[in-house]
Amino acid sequence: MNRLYVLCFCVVVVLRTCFSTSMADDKPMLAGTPPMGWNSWNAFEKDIDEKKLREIADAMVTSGMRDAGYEYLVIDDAWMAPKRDSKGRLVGDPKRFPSGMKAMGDYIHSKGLKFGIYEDRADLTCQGLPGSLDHEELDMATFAEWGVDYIKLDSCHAERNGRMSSVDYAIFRKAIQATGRPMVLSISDFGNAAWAWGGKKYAQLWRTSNDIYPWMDSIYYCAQTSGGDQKSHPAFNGLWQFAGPGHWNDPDMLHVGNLKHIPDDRKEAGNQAHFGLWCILAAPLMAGNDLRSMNASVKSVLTAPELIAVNQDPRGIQGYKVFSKDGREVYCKPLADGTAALLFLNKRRESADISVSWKTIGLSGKQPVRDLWARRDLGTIDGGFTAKDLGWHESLMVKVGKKGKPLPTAAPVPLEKYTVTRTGVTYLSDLYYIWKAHHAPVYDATFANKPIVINKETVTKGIGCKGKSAFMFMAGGKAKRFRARVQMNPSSPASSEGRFKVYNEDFFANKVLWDSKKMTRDSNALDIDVDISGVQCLMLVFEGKDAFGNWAEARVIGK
């Protein structure tokens, strides 16, 4: 281990300690920087047992992963017995974990690591094992007795709970607090808008994406749910303004070392692009490769000290795009010491130069530049920087600027641009949606960008969509009625059917406030007038393969 590596690691540890404390009560802040660790699922799925995981704990130490900052060893689904014990308590599978889960946790702790475990908020886990529904207090108390430090809480089958996500997680947060043990809570809900409905009240991180897979398209998709517009309106430029110390956007676990469907001569570039994206996005770094057989190239990526320092920067700013064109991207992450990290990424097969001006990131004149992968200074450069001849999946991470006053971030979207803040009428097409799935809506026009016509009358305000689409607006409890007129668009295929629904919060709650039932393009328009008093998040859904629909004059009436 060279001196620079040791110095960088020590700096990260000191900064994490200093900045993960709440000034209000001098108690340590959970996840003051993005959590770092290893999770069993991506490497082994349900093929886990105590021998294998003890070997992983050993490898976290001997490989240098622990010393690089990876502290949590998280045991994912399939650790528990098919049934609870006679007292209703969870127990480890006796064949997989004959020594029991407390002994497993004790071994993890003996290695200077922290113990993470998996559960599901429904009655069953994704693998059909006992979930925590109606056992929340008992399960959290059991985890505390076992010495658990981190809980990954999944959402398979949670639509059967009959509770809104915000209610579900409030129950778990209260149960965790009752134990008196600090345990990080990780929301795994497939990216269903925790940043909108208040995830940071209950948890330290939340998923922004569906499950990640070990190929680059999946990695780029997951990154875009946090750092792009896959899940939010383009005006937000990613979800950066909803993250910070103690509450992080999570585009899912790392697949560094697991990549498939990529040429061998591109794998190192793919691993670096994946890791660089997660570092610049201030994402949790949960490795998912088999550490027992990790090669030198993968190890060098996962333990890159200067990239980890960017991820763990105590200012806690999530990086955001400052350039994006034709698969070439530049992200900026302003750091606590007054410098900024920049990630240059080429997703296309054709090699390219990618440039950014200092003015774009709040700098000017001549600035020092350092290559964070190579750990070497590139000199002082005037006006801007160009990453030259980046090939397919190739990236470059640099640090720019001099130490001093922290640079400003991009301007966050003002609250009134995406939340109901006033009395009277607010047309939803005058607000940015805060979450969406599938097809994005079109404002004040049909999905084909033509005028909305209802009963031969042209409507100037409304939302056009294509099935399936879902999008959420922040009512914030400030509105009392939602009104609209809905109708299938005549351009829909003759045999197509559509269905409009209005939900309170996300899909898991299944709190349907209004349902059009099946409609055809010949159906008459239907009027909606529904009470939304107290609703925080209003979700509009249009179902129907290849069908087109219109929410004419969709509006809320403020209190």
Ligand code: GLA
Given for the second form:
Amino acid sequence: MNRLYVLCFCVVVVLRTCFSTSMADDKPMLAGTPPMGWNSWNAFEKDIDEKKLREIADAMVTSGMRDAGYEYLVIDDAWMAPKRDSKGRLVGDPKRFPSGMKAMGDYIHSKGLKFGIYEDRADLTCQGLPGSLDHEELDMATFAEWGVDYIKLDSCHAERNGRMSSVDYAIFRKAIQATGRPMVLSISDFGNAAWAWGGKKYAQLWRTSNDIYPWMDSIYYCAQTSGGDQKSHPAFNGLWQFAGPGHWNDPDMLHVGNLKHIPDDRKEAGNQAHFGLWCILAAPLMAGNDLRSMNASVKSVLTAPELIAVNQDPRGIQGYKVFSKDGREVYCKPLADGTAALLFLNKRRESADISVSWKTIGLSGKQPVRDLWARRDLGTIDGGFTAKDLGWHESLMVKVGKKGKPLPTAAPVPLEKYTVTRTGVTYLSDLYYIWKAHHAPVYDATFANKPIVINKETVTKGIGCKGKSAFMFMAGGKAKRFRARVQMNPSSPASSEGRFKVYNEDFFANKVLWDSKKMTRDSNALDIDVDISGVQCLMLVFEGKDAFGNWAEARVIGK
Ligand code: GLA
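Instead of the form predicted alone shown above, give the structure for the form predicted in complex with alpha-D-galactopyranose, please.
Entire complex below, previous chain first.
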């Protein structure tokens, strides 16, 4: 009897598992490797029309971009008419897309490409055109009818939606699933912590950064949001542990071929550094240059087959830094075939040799090395590798090791180090913040690294910050109260004002749980004791230009 019971139970479990994975998730099928394509924004911004985009589709084929792997042609903002039609449906701008969007999609498909389109989750797009708020099902169904394969869903004005980001994207995800058409969902939210609030449940990729611009500072900044500590606690060493097949960190679209404010003799190096970073970081490769006039150098960068192979490696590990000092960096991406890709990059004007030892990446002894730009074997090298005499923006991408068992990755940060997992008190300064904007917070000290004094009492736990400062912790639904005492630091300029706010989730969710209102340097400390039951992500914000503030004894009480 017992055995029969156990057998039945097992059968039910197996059936349920099969059923739920096949029913619930189109994700493993979609974007199993980082999406590759071309997007109109970086090349043309609002200046798009069907003639131009047809020419781009043609150029994707004739330039060899399609065959190199670029499959999506994504039409960004400003394709739509300023008004919906009488049935409330989106329509293409009649002047610029007179044949309509379905015809546009058909043309794209006829070239063996896939059709991507832009929308916004609020009532208006960033360019003030009709957004999808309250039209989610209709719009997703319309896109499916037009044969759309990829949706970039932007977030301008979404703070007016009155919904959490996680709620917004869940609605779109459901609406997409209801169409029955597999469409990649790309979260464009300027890096507002989708990796924390659960982007991977709803979408295949999410932005980690503000908008990219065609100069190296911006490109390096965007790369650091995904591959460095621009957006997350340094302990994470970038966001690599949050990416994988079907869910990618997106440091924004490529500007290869568009670089400005860079000497001519650095342009190719700049393009290579940009592309190399995106490849090693397993970033989506969305070209953003005018493909109709691409020169040979730009084309050779965008279509470099062995670089693309690193980006598209089926193991789907996002590369991470194994060395970083004074603008010289080495990134490692362990690959499916047992080898690893290494990117050596010099961001500084002064030339440098940059070295890494095999030990750092889990290898030893003699290892074959191949230059992936030159597509040339460099021989077998003992102990480690030095990229010699790398000039300003110069980089080298190599593949090292023999084929065989996949190399171990770096150790990801364990959940309990960045999420509330305990009952009782957890000081937030004992957890790594998962997201930050502006100035990084300082743990258990003021921003200037002095003891925190609150109402004349010195405390050992707390967070010091400089306005403006925002950071997020994972409460993971495991905490019931947030408590702290807040006060401006006496070192703030006499005339400065500060304001402390506690939010549920990100800025777009716009759910303020507690607000100190304006404080000055002379204001008494305020006690915070707020209910955070069910809160997944807790965001602390300190506003105030040049002001300093302290979250003394910031802590949560676990359930
Ligand atoms: C935002 C996005 C950009 C682009 C524009 C279009 O700024 O981040 O990538 O889509 O909107 O208006």
